[in-house]
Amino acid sequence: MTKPKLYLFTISHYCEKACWGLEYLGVDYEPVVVMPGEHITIAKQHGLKRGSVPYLVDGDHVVQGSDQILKWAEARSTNGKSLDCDNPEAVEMEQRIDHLVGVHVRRHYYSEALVEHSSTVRPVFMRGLSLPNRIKLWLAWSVIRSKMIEGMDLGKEQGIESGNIVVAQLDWLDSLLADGRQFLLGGAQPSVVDFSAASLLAPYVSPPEHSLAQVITLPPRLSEQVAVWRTRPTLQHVLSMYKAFR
């Protein structure tokens, strides 16, 4: 049988989260990695309004978001293991995690990268691609650049307004450590909120496991900022999630 193919851009943390959650979950798929503009032409053949990826088309039925992804995926495993998709809770602390954190650690980390240092972005975007869309990227890198800074509405101050939310996320989330408890959701197994939250703060703390540990540089102010977050529970529990999971 044909494998579900998974577009995503490799630099994304939440195209991360839909790798990870497929492969816990022992669902099989085959990664498509796209540059960007493309993501969208092929996100529109598709059927879908938007282009933003993960996205995963498995024959005729195409599934768009890190959340729907590993929703549709563990109802297909047959591993026996489950990360809570269907409980109200963990869907409502994992939407939190990923329009809050997810969102501002990403323009919290383009503001200073891409604005200041975009050298050390594009070789991490040029990732598996194919040689001849490694060169359109390269030409069209500037394009790319300011479109996306445009379009994420990217700068000094948005950056520290979006440091600013990430640490309101991170006590939070350390709240919710400090009973204790192992995983975030308090059961005895990990689930979509650990999940969540690892690789959406996994470029913080490059841990050893992620694919892009070696990779990606963080900027000077922001690798100043996480040097001092990195003993936060929830960044230690990020890093033992991958410890123990990926």
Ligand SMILES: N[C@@H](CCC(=O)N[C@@H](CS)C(=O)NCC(=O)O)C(=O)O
The other form holds:
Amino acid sequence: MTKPKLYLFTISHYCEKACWGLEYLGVDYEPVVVMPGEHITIAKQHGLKRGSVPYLVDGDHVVQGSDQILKWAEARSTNGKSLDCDNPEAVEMEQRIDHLVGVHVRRHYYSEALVEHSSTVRPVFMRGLSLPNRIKLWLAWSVIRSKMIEGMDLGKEQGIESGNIVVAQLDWLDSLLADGRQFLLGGAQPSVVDFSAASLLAPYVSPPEHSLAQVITLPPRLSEQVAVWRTRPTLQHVLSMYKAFR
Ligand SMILES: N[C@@H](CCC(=O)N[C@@H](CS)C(=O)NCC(=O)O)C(=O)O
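Okay, that is the form predicted on its own; can I get the form predicted in complex with this ligand now?
The complete assembly is shown below, putting the previous chain first.
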């Protein structure tokens, strides 16, 4: 039987969330690393309107978005584990984390890394690509970089703005953990809320169990800022989630 294919960018924290969830739920898949641009062509070939990764193709069935992929995977869990993907409270928290933490951690990072230190970003995109695609990416890098800067509205001020949005979400997540709960939803097992927060915040703390821990270099201002945040309960929770479950 052919495995479902998960199309992804190595650097994407949403793709990390999908991979981690699939593995936690015991759902086998084949990761397919794509290059920016190619992700849109392949998505269209599968009838998707938007190119955004991750998307998963299982025969004729296509599922796009880390949230939908985890929901799909939970229904196919082979080990009896669940992520509470059908719990409305969990879904609401997941959406908040995806849209505010996911988007703004990414903009916070790229606003400095891609704008001022783009040679540290390119090798991360190249990991896992075929040799011809690595060459293509190398040649197309300045165009890809410009499109990303425009598409995500990156820049110094924008980076500061996104950093402030993340801080407000860290305040919220810290307040949830303040009653001593082990997991963000309050149960005895991790849920999709923990998986979302952990994978989307991981770039700030580089957990040793993360496949990019030795690969991503944080740019200097961001590095200084997140060093101060590292002791926050939520970022400690990210590290514990990786240690226990990744
Ligand atoms: N909410 C979506 C966000 C996915 C997303 O923003 N993917 C980015 C990579 S981090 C992407 O594919 N960007 C390129 C594009 O949208 O064409 C999810 O959870 O999967």
